[in-house]
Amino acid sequence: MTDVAVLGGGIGGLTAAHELAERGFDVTIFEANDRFGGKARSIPIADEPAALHGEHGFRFFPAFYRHVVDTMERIPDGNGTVADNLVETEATLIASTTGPGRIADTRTPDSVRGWLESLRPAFADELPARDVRFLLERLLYLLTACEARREEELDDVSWWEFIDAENRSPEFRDRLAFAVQSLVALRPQVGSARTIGTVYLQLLFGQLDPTRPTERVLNAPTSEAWIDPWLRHLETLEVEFRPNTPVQRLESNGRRVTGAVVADGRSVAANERTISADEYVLAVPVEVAPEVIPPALARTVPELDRISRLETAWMSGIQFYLAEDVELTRGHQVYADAPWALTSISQRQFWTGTDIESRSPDDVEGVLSVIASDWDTPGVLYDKPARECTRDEVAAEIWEQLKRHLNGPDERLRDELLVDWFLDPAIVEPGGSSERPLADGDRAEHRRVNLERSRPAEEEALDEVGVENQSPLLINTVGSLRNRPPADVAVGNLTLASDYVRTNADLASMESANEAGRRAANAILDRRGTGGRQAQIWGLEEPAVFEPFKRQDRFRYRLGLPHPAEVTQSLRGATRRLGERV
């Protein structure tokens, strides 16, 4: 028995447990891993105690993750707090296969030039000027346009298509369009104008803030600089952690939650059991969720019923361990010609208290961490989507498209510098195999076997066999905010917190989910009527200057009128409206 029981041990779920211990709740948390932090947790690649980490994929901190820095700030780490281990980036690659990179500065301007010179890449850099002008115009119905109308319109509108992308220049598409795919593993012909729309704004205002950095980065890997010492914090305040303890299903009476039935240990023989607690956070993953709702709550309460229509798609990241350390920019490389939607950060540089060398015997000088977002599209070297390749051949076809961007007269990546990689272990292969890295000894052939398989001979037959993702991530689609439950889904005693909660960040990450966990607790802390200080809960900034405007669209919006700006859009997706509202 426990007053509070979180039911996965995640970003949301650690969030919660927080909130609610540090006002005195009796908290236990139950995760389904060996490991808590969720998809933000850091994984050894080998059993050692000192071992190199991989990750589901680099973090980085936008200036408009307030949530998730706020919790890093009340989390003692040495002399200082857990955010003191964030680190300020510099620059973003533009990279590119047919030509020079171009390189977008994401320090805070400090002049008005500062500020026309880090604008100049999303705006006018070899954009056509009437695709400029289009682009404020967009930007400014975003901006003038009320709630309601963001929410009941623009969400039931693609980006693609509020961009009109398809009677654009090819590198409005490219910049606008795609670009943003990189960011959130969002196709923008699925992503929503008000989701996609709302996050392009707050990263463009994030770059002229100069009260908060434009982005930031870990100095060591995740679990490391976060969530260690987040665990360690949150054992003072007497929380109980159950790893390896999945939830099976949640037991209910049609009202309230009854009890949770948990497994002891991962495998399908495990014993079950039933906890019992005043208060439980469901806090799983999207595609876990539906599965351990009861059918009957569900019927009762059309939240819970409609989780299952979100839908989720694949993002997730891989190391390559080099045995230089390659000089990129101090920040992001986003690689706008690659056709698995490619970004990454070399880590060493940010890594500075990260004693690299000593954990590799092969001596392993540089850490290039890489996250693809489209796993649907053929790649350059196999001619398939990266789903229906194996591992390896994910490895070689990353690998390949690393080096047609980056290798130009300065052959920056050689093959010889692959010391080893490290692919996220939700990436299966039939089986449930992950096929992690091989031991130290082993490694050379390893390596060598790599390269081989990304020259395949023309007269050999690839491998069909594909991979299966254990951990994918929601994206937001058209009209999906409809089917976002609030953390409070007027159940007695439940609450949620994962990033598919309605949140204000509006996004699959991990600033959605810490919101997302102190929602959940607020929602508790009414429920007891403590009359405890509640977490506090941020919404997203936007420029005061556009109130007024807002205001002024509200009204017409309840009368049934269409936004001013709405008549620039393109005649077809005019036409097609119309046709639907006839």
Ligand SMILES: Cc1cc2nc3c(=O)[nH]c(=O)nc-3n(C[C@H](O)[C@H](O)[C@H](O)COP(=O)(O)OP(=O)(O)OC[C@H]3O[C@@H](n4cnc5c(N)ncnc54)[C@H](O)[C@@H]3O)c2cc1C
The other form holds:
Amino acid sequence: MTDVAVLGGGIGGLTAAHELAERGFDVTIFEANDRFGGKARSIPIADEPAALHGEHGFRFFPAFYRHVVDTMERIPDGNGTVADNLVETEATLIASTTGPGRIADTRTPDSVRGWLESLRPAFADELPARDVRFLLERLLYLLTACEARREEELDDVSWWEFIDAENRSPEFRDRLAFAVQSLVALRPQVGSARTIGTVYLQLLFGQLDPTRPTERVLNAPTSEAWIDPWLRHLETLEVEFRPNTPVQRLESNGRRVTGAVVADGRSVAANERTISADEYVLAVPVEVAPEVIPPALARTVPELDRISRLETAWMSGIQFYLAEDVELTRGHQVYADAPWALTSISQRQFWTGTDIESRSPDDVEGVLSVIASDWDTPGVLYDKPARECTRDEVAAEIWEQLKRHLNGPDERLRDELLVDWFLDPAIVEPGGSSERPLADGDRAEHRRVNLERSRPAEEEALDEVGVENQSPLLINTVGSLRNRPPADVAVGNLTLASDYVRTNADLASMESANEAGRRAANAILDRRGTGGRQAQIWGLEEPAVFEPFKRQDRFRYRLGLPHPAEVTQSLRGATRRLGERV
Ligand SMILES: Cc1cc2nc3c(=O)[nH]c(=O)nc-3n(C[C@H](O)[C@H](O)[C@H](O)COP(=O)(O)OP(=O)(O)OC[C@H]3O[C@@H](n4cnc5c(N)ncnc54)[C@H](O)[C@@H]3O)c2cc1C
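Please move on to the form predicted in complex with this ligand, as the form predicted on its own is already shown.
All chains and molecules follow, beginning with the one already shown.
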């Protein structure tokens, strides 16, 4: 018996636990895995305690993140806090296979000229003037549309259509896709104009705000820089941790949750037992939630029922351990022509507190961390999409796509530099582990690199093995807002705290998961009437200068009138026609 049972120990669950424990609640976290942190945790690449860590994918903190940074500022670490481990990036490299890469500055401008430069979209000099004008017009449309119009109209239009991508120059299409590619859960073709447009604006404002760094990354693997100190801090607040304890299902009487059946250990034959609590915070991923919510409860609470309509996609990371440190830019790299939508970061320049050599196999001097966000488009080496490749093929294919982008006149990535690689252990081959989540206990294979495994495409095509992803990520899709539940669902003692919950940030991210955890905690405080002040929630800030226009549009919207730019209705028509064609 505990006051609050938090089911799932990712960013959402840990945040809810943090807020509640600070306010005097007894909190126990039940986590399926043997490590906490969920998708954000680091994963040791070998059994030794000091082994280097791999990650699902590198972590990126744009300027508009408020919640997650506030939490980090409240976690002690050494003489400061975990937030001190955030370091600013300086530049993004947009690498191309057809020409020299382009470097986009991510530093906040510090001169009038710099400000003027930034006010133009970063790529204006590469686009036809009519495209730049059109983009600015679209952004103004967004900035002057009232919230209701954004939610009810723009959520039903894809970003792709909103920016009329099909009829614009290829450069325009490419550049606008790249602008949000670092946030892996955003896909320009399927994401809504509301969400992608809002996030795009936030990224743009972030670049212009002199008071905040445009984007930051951690100075060590995520667990070392953030999650481990967080767990230690939660221990001081007397939070109890139950790793390897997956919740199997909730029990309910149709109105309230009456218990949670958990397994002791992750094996199939694990013992089951029922735990009980006054409050249950469900903080498992979106694809797991419908499996543990009792059907009877879902039938009576439509918000719970609609969770299963939310969509996921594959985004996963691989780390290449290199015999030399290849710095690239001090920031991200976006690979413009990579069929697998690759982004990367060269870690060592940021991991100043990590002694890479002494912690890694062989003579590793550099770590290139890469995320593949498209698992459906055929690659360049085997002509297969990533999901049809073996793990070895995935690694070889990604390496090849990187080389084709980075190796111009000077060969930056050479095969002999590659010492080892570590692919997200959630990517499993059939016949590997079928348990979920990450059932091989994070002791994922990491293998000595053998480039001979890059066999000819014809030979590999015969294998037809393919992989499964046991940890997909929620993606934003057109019209999905209505399926996103609030943290405070209409069940007396159940709240939700995960990245699919409806939040201001509204995109699968650590920021949303953190905001959701706060909202869950606030709902519990409200219900119980104890615990003091609420956890702070921030809205997304947009420049005040647009407020009068939004007010005017609010009025027009209530009267059923279109936005002054008079395009929304035709866009909705276009969306419908497109849907019919598909
Ligand atoms: C490759 C990649 C890169 C990313 N990069 C960024 C980034 O740069 N910036 C950013 O903001 N976001 C990023 N994200 C998104 C971000 O990591 C997630 O949105 C966020 O961490 C989700 O947190 P969560 O708590 O909602 O869910 P999760 O992290 O999924 O946590 C859920 C927890 O529940 C546990 N669990 C599952 N089943 C059960 C069960 N039955 N019982 C108990 N526990 C269970 C899981 O093991 C997990 O620990 C990235 C995601 C990916 C995949």
